[in-house]
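Given next, in structure tokens, is a single chain: the form predicted alone.
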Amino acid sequence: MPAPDARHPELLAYRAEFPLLDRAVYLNTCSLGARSERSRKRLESFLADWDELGARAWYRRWLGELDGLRDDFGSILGVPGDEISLAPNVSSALAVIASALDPIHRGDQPSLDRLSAAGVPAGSGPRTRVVTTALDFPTIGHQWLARAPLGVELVVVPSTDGVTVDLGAIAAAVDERTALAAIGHVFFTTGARNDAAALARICHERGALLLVDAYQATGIVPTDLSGDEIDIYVSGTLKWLFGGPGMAFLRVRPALREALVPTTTGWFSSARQFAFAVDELALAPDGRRYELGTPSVPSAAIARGGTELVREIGVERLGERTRDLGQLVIGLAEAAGLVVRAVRDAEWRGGIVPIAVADPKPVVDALAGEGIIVDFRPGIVRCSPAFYNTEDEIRLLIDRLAARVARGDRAFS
């Protein structure tokens, strides 16, 4: 039986900023979020400044957007702005990170003890391994598999049902020699919620530290950040945050944060930015301790616009909308004979809803043909209707979705 329709219909009124969602029937949030003219606005606005100041606008404007920036995803997770560290992309948050994390590797005791005094009893001895899951972004991975030659081994936890990873083989792959477990707070292809609490207990009674890659769940999965469970949580705003490319954040508990010295650096991390000196590098005290060179302002003005809307309406009605959005997918879908590869329980649920084909490109290319926009990856066809989404475009998805896996050989896998 297909779910009643979505919850708060009231944030349809938010439609109209979105000028993409009268081109298309858009449910593809979870590769690109479509931009509000609220971000075009701010975008006009830095170019205005730019006119009318020229290099002025660094100290007039642009330094105090991207501290505004940093307030706006702090305040989205609970936490203040001055711990939040701003990247071009999380593959560059990811760096400063293992980066900093090499003398883990090596064993080094006096990292190893300022570990222990943040609230890691890492023990001694090296802390060789890093551990995710086969259904984790390729970026953690690679983070550490470049760097094999220095002695690091990465752990992939394999998935049993495709969808999920088991807590208990996870538990199992950390153990005394694991230096940090990276994992998605949603997988982006399955759309499947981790325990991130649970992750973190795993992780402290072994020594280890928990880094939470939550691109897929910023924005629709209520985070607080104030407690000690996430060590290190990236994200960015391509996606649930409505911001565009070209901006994302990193968080380090802030216990932790001295514990870890960065060897990947830029000037934005200098605690004396301005002094100018070369001869001396002294890490910023707060978050910026991880950033690195100059950030993009055009894409921090255009994030702020999608911050803006997240902190406007309120993660919960957001991810609530959503969810009921993605069971109405489910709900249709099966019962029109396609087959979900999707948790079912919505509180496990992020935004994203794959459904199985055995060929998905050509009928992503097919759909959009029709003015009907979702994604694949390999296997599935990737469905992730946002808040903006009616229940009527969801209908008219299942339809022509149906329709032409009928027309073809029921190419499911």
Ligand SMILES: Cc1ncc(COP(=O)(O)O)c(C=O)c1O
The other form holds:
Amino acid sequence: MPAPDARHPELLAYRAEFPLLDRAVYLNTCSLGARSERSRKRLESFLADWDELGARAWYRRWLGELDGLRDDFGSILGVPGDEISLAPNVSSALAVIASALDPIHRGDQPSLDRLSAAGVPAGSGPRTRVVTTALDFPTIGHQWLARAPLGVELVVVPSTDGVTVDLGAIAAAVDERTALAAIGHVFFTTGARNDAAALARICHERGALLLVDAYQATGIVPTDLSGDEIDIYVSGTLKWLFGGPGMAFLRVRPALREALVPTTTGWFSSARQFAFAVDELALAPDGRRYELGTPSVPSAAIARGGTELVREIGVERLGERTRDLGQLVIGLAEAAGLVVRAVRDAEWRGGIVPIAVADPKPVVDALAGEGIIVDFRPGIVRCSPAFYNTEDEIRLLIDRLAARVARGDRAFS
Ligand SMILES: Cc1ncc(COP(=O)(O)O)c(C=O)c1O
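Form predicted alone done, so how does the form predicted in complex with this ligand look?
Once more the chain from above appears, this time first in line as the rest of the complex follows.
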């Protein structure tokens, strides 16, 4: 069983930066990462600038902060900040992308030719389908279900084990009718990680695009977007970026910008934003072309506290520690007779470890009463230790969880 605290003792010092960790055994980062003091300081600076400068804060500070945040996201993912598009949440980013796919669904030949020129041999004819999986986050499916009246069809690949989705099944579902496969980098309930490079190969061989929903991966799964694999990457700050609500982002592979022209848009996407021309729409040549309206600057300030930490520690180290702690959860839970529904190979896991409990809500509520915060989904207790948790906290969780279940409060499924 791993000894995470011995492997990365230096990371324990960061606990002092997170006030929540003094108040609770917090093992729910997959829902919401804890807030660091860096985020509080950055939010206070935002407020001070507002009081001191009023609207001048836009030009003197805030537009620069937004660029800084784009740079932060870019540096975490190996690409320049001007390839990043800010969004208030992943759903909005997906809505922008969905609007850009409409011509491809219709089979508009110039759009298909532009895709082919960008290395996605889309051929000819309508591509009405979008492929996702049964384990993906609902907003992925909803974007394209909402387009059913336009003739778009959502294909949902099932999971046979309830934890992973077989690559072969995805390969069988993606065909010459597919515009896009939209799949999580790490599944939000089971924590299973998908092979983005293999997914990209499957999609590109069939002339389809790949969208990766990396919300449960960014910050713990080292990812370099500078290659040609992932066409569209969406993520946000709530979880493993420790950046709170209100900020998400999108990155479209630059070679695809001419092929993917959004019709859901806003003035932050304009090439000449400050010309204020109501009768002109020229989309920005860089990542801003997929943005909408005024971003939430306080959210950006809070988010930058998190991205600063992630860049300082590094995704590699954060991922190692997160998976070490997850492995400890698995080992202790199984030793206590609990049923773990996670991938065993740490390399193919994100930060979530689901433990089977038939009726998890009362168990999770009771643990919260004891100061241990975890989460649940139907049939499972979701534990998600982050780099700031300790071995002792995990021992306590498993001890209390096993006792609750053993007492017959709730049976395993
Ligand atoms: C995998 C995944 N995608 C998306 C979201 C959230 O989407 P949105 O930013 O639209 O609320 C979450 C969690 O909230 C998630 O876990």
